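To begin, one chain is listed below as structure tokens, in the form predicted alone.
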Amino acid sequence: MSVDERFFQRIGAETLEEIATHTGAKLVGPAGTLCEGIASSQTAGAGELCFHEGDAAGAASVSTNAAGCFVTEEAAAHLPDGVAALICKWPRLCHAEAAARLVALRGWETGAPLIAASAAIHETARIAPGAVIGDDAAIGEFATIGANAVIGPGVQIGRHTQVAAGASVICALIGDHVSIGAGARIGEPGFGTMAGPEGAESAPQFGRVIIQDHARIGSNTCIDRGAFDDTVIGERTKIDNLCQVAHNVITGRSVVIAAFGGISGSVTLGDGAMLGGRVGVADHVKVGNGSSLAASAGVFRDVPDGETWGGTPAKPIRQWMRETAWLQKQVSPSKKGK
């Protein structure tokens, strides 16, 4: 999707030539075609720039709308026709570099009041001091936002729901009846990382986060922002203090995660799964709806649903208990040599 501009603001507008100059990329397309703004590959539109570096036949998924591509020398003769493609060895990293000089994520001007005049609070919304809110932020009725919380510019708070002290929130639409606790950092970039010429590289990523009616979000919890696209939380979803929620994690309605649950990024939770304290649930794995991982469980591959696992790695709990006795047969001394 492209960037949503109630939380990033376009600084910029280059030509692919000029793009192509500034990233060291060589460029195969009409060099006056003007950028404006950024997308991931399947969604970029007219005027967008996008990349790709996965395998040279997957960029032929990339969007016919695109302005350019940003793509290795391999892929580059698989791009749809009429996208421009700038090829280079490092595609994410130029993209990020392009990126820098077309949007930026909107902040605060030095000198700017705590709240925004054009931020719109609901006369019935309560403020505690020293919070701080940004432009053309909305806070519902009845909404409470705690003593030197954040909320940043473009953020939408729901009927209802209360932000409690020193919670930030940026790059987030957040639904009624919310409950987000104190120390909560909402809608931060997440763990994006890159290759680049002197190592990893940080990536900056450009989604939001979006929290639907009645979740709650523990004390000191951390849910990242999209790299593109959205961090979903689901309706009526409970998540406990000192939890992870990676970017482009999508949750279903009422998953329970408890303390110091660490949720990699694109992992899918289905509707009314329960994770127990500790649970650690690797990238792009799907937990099926109604299922249960034991405390402390490593989860490397997709769950089905209704099913309990536990373990590292995690399997069906009665295979996980069955290992777990036998190992523990042979390796305690038996009756027989008391």
Contents of the next structure:
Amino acid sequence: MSVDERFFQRIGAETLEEIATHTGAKLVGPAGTLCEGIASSQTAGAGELCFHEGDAAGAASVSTNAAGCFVTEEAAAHLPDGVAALICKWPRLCHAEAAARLVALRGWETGAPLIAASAAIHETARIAPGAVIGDDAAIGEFATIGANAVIGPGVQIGRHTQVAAGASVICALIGDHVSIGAGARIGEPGFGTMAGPEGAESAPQFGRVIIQDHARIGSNTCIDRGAFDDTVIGERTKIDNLCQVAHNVITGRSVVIAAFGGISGSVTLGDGAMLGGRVGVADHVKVGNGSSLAASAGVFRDVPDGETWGGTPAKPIRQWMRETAWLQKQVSPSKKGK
Amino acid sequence: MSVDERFFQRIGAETLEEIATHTGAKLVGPAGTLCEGIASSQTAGAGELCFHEGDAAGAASVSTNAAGCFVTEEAAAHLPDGVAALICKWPRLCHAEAAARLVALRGWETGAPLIAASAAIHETARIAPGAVIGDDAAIGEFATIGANAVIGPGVQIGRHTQVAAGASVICALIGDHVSIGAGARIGEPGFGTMAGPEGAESAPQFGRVIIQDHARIGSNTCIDRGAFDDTVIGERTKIDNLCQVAHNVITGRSVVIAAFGGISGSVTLGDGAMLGGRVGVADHVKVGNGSSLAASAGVFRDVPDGETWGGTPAKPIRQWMRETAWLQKQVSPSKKGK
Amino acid sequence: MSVDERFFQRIGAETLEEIATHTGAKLVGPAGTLCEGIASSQTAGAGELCFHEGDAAGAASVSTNAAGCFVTEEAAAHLPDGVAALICKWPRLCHAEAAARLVALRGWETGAPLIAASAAIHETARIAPGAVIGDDAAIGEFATIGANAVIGPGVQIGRHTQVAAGASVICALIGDHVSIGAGARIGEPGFGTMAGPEGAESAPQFGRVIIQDHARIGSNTCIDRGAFDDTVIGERTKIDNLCQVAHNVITGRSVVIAAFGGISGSVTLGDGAMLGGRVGVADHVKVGNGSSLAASAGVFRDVPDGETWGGTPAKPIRQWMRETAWLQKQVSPSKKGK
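Output the form predicted together with another copy of the chain next; the form predicted alone has already been displayed.
Now the full complex is given, and it begins with the chain already shown.
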């Protein structure tokens, strides 16, 4: 997916040769191809740059439409025909550097008004004092924007949706009848850390957050935007306070997540999944439809539909309870008399 | 308890017949009784609507003063004489729909000033730039309201109390010498999820937060208002950053809660209870006076006065430590030689 | 270390005799010595007051330059020559009372402008609407201050550093190319609770936060200032959302802390340490260079360089995994058939 120009503006265009020069990559491909945007390796289209890291042979699955792909020496040979190779030691880092020359997150200039003139605010919406609304944002019928809340450029807020005091929403499309709690942080960059020659680097994040109708996001909860694609909160999903939903998470309908829920990157939560307090789900795990996770569970592998799991590492709850009870029995003082 | 009109305004009055029509409930009772407010089933008074869910026979304990009570068919027969039955499949959901026609959370209109003219701000109080103070709020002697903080309509802030930058306080009465940390969220709706024909629904929350003198609330900590009654933070209770205190929690005096403490709905914490970091306490649990909970404890049942518990599920700490040590011994490499 | 006058202003000076009178302490020493500031017992210099609690003999290590030291009766005899004793039952509490007469956190007066005239804002910096910037703060080249963010008096923000929407930064020196997430709380007082005759009291906090170049702080994360000294976030350290970093923590270079990381007071994290989600580290623990802590680990003792630990209480991960596997095997249903 290309970046959504409501949230990221194109700030330049460079030829592959210029890109190679600026990033220090070695170009194998047509020097003059003009690059205007960036994308993930799966979705890059004409004029877009992507990167591939990891298994060298995997470079074969890079989108054939990509203008160029940052890759290591070994991976370059596997790129599809027609995709220029930008060979370097740190593909993701070079891609980030190139991206910074082509696209930029939209923000505010010094002296901008609290409410941008270009924002489309329905006459029935209520905007509390101190709220900031960016360029081209749209606020729907009967929506409420709380005191000192911040709505970023291009953000869409649906009808009857409430954004409470001090919350911030950027890079996001919010449905109807949604409730976003005080201090919630929607659309901030996810936690992507990449290696570079100087040490840890933050990987830039170009995706969005989509929150569907009737969802509820608690106070001070964070929902990060996708790395390149979307983080999606499904219809009627209800999230308590102080939860963390990382980049590229997808939740189904009517999912319930209690306080301190931590949903790592690219996790999928099925329809009607119920997560007790302080449940953590590791990267890329799939939690099935109608599954329940007991409070404090730490989930490191997929949970089948309809099952109830608990413990850390999480397992079917009966097994966890049996283990807990058995262990207690081995060690309990009353056992000594036997 | 009726709603506190400092925080919730009455927006209409309807007869039982009108209520029944709008919610689709079947009325068994006097059609013309005027309803002006809502309350819990224990406390509903004249002109107030409540609901009863769960055990049908329990409907017998509904307040005899209630004007009407949303109930299921089975429970209706158990209602006390004089309480009109509003029979429906989803009593809490219908009650919420009725409530939305009678009372509304006070907020701000578009164009309202940062500091409401009707707010009573003591001349010795200091109000930092960007702070928003709602209608009829009161700020006491020598109180400090931080930059970009938000004080909702009707909120009372005591003497020498400090509200730090970016915090928000609604539906709350705050005592003297209280410290509310940056980004703390006081008085937001608790996480009540109820079933409805379309899936998960958020249960509206009509209570308050009471914070007593000398309490301390950490940065980005959330204290939700009660569902119908109050959430109470006792005198000198000290709460660290990033804690979650759910609806209807009651803490005693000088309770200490370290970071990431998660106190679920209707929990009671006794005087002087000490909670280490990342302690979770499940719904309705009572923690005794002077009890200690070790860091990371997950508490699922009542803790007697003066005891120290740890582990998940939590148990007396000696038992937990014995189990931990015993398990380690069974599996340690040094055991192989035996 | 004396307080940094960029963040704390001196508001008075009192003689030891006056200090003794106001705090109810018994003075053993020169009545007329003028006190102008406060410090920790290790670092107090001329004209500064400190306190000593705990082991009485330890009072011998109080800085010989201190003007006076609040101590208990037993500890007074151990103070170095030349340090006046201020004898009382609650040394830290009395010190806090004295401190409140000598120094005060700088803040804002009612009616102050959003952007202080004395702030030094580079012409290339961008300041979004609603941002508040205090007296004498400095904002570097190409820095960005987000909508409704708050930068306290005297705070230094480096070049190319970004402070996102709704964040607040006080008592802090921030390097170059740093990213501070939306709603992050930098420099708030740490959670120090001390005993007093009335119950729990909050210990005042006089230190700072130092964030070095290229660090990244996630949304709604809290980094508390030191009690007397500094909390330090090392170069390129990357911290996810909703983390808590307590007073006097020191992190090395390129440390990575995933969401819900809880780093207790005075912890040291070595260069390149990697903390998975929801890792908690207890007070004063040292985590070695290049160590890894598995998600959900609760760390109660020092972790040697380069090791990987997991579990609660945390131990070498192989031991933890063996225990987990062994316990499961003892109790698994398939074992019954054996």
